[in-house]
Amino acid sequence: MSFLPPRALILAPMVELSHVALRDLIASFGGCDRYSTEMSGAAAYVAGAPWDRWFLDTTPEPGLTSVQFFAPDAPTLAQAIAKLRRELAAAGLPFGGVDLNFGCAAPQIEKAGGGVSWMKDPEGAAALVATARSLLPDEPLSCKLRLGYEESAPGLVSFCRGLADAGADWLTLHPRLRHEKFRRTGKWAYVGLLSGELDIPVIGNGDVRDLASFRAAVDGQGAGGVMIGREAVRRPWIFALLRGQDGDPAFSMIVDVLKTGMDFLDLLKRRLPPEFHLSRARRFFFYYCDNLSFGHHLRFAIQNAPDLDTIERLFLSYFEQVPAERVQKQA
């Protein structure tokens, strides 16, 4: 069963960013092929962590949204999936699938036995996928990973073949090593390698910001699609733009940058609890301000703002001073 269209466009799971307000905003521009939630800990969710109802909110497109879990062991993951199925059924929502995190390199996640630490245990990682597959007979199951702790093409192919054989429907590769950040371009040849070696789609993640990088991934490396993270925060219309340009490279969009930012703040207030407002607004505008000529000044002010009302005033004030930047052509 194929859950992905050709040349798929997918929103990445990002802590404090891939929440329902951002997904709502992206959907207002036409959406993408699949969405991801923020990463959630399976153990915390099973234990009843107070904020997980927000982390695991799959609206506005529950049937197209994968819940991303990191898990320390198969029994805990099984409990989390069973609980999620019960809660979605009780809410009358479809189960959009699960994405297993084998790539997070945050020290606390790695220390807890989740994320990239699984890449030291190929058999255990495959067993985790097999457990999830047994509980998700009809729903999408995917895995997101990095290159691991060291560059090894045979090791990477072997690890990924184990996940595919255990039942993963597709894999997403962020082609950087555990310790590598975003300053250097990812090693995209590994996306091409896996695409040629595996019988399931391989999605490339990282560095996709425009039509050229999108086509380099899907046409140049044979990726089944791309997963976009920070660029989808910087430009929530990026999926609509790429979709249009992939059909016609001359395609462009007119975007009201002021309205989009205000729409985000409105969605934040309506869709997330007050305890999340300040942190999520700061994270969003850290990237969104890149659309503005003097965005570095606004970004600094927003990062130091004490509350959401102040952020809103700062944002509106910018366009009072620079009104010409409100409406922009995106090409």
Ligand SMILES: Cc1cc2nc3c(=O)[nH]c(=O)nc-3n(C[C@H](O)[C@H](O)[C@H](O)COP(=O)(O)O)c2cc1C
Second form
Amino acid sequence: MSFLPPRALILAPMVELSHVALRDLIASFGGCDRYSTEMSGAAAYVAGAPWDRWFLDTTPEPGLTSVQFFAPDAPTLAQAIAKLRRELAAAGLPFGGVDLNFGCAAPQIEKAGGGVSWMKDPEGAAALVATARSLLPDEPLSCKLRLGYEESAPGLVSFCRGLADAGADWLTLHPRLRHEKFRRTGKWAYVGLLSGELDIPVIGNGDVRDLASFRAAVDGQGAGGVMIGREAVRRPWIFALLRGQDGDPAFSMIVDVLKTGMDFLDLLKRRLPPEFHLSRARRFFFYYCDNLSFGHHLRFAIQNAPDLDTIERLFLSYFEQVPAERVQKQA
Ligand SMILES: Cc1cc2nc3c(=O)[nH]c(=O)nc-3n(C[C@H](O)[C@H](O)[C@H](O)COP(=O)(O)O)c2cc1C
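The form predicted in complex with the named molecule is what I need now, so please give it after the form predicted on its own.
So here's everything in the complex, that chain up top.
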């Protein structure tokens, strides 16, 4: 079953960023084709971790939002999927799908046998996908990965073929090695290689920021679409802009940078618990300040602000000083 339109635009899973407030903000610009939650540990979720209600919130587009899990083993993942199905049904929401994290290299996750550590165990990873597939006969199932521990084209193709044969609907590749974080340019030829080798869509991820990088992924490498992370925080309108420009490269948008930032703060307050407000606002403005010429000063002040009211005041006062930056043409 194909769950992705051609040239798909997907929001990346990002801890403390890909929450309901950001998805709401993106939806206010027309949205994207699919969304992701931030990652959740399958084991913690099964054990009833306190904040999972917010981590696993799939609104405002529950039918289009994949919950991303990292899982140490297949039985735990199976329990997590069963619990998620029960909870979504109880809330009367559609089950938008599951994304399996095979890329995270955070030490505590790798040590617990989740994320990138699965790349050392191709059969185990394929079995994990097969387990999820058996529990998700009609819902989207995808996997997200990096290049792994070392560069090996045959190793990568064989690992990904195992995931595809086990039933993944699509794969997302962020073509950097485990240890590369965001250093160096992504090795996008691997997206092209996988797209040619696999019968399922391969989504490219990493540094997609504009029409040129979108087209390089889709037309240059044959990707089924792109997943966008940080640029969707910097410019929550990026999906609308790309969609417009892909049809007509001269397409442009006028955005109110002040209003969008204030809308975000309002969504944060309304949609997430107070315990999340400060950390999530800091994370968001870390990227969003890139829209402003003196954004580095504002970013620094926001990172050190003690509460949300101060952040709001700092943000508003920026535009009192630089009013010309409030409304910007995006092309
Ligand atoms: C703050 C932050 C948190 C992230 N959290 C996750 C996560 O929970 N799961 C995941 O698979 N990738 C995570 N990533 C990686 C992104 O999904 C994405 O692969 C990466 O940012 C590259 O895409 P970009 O260049 O469009 O940002 C995170 C990245 C950032 C910057």
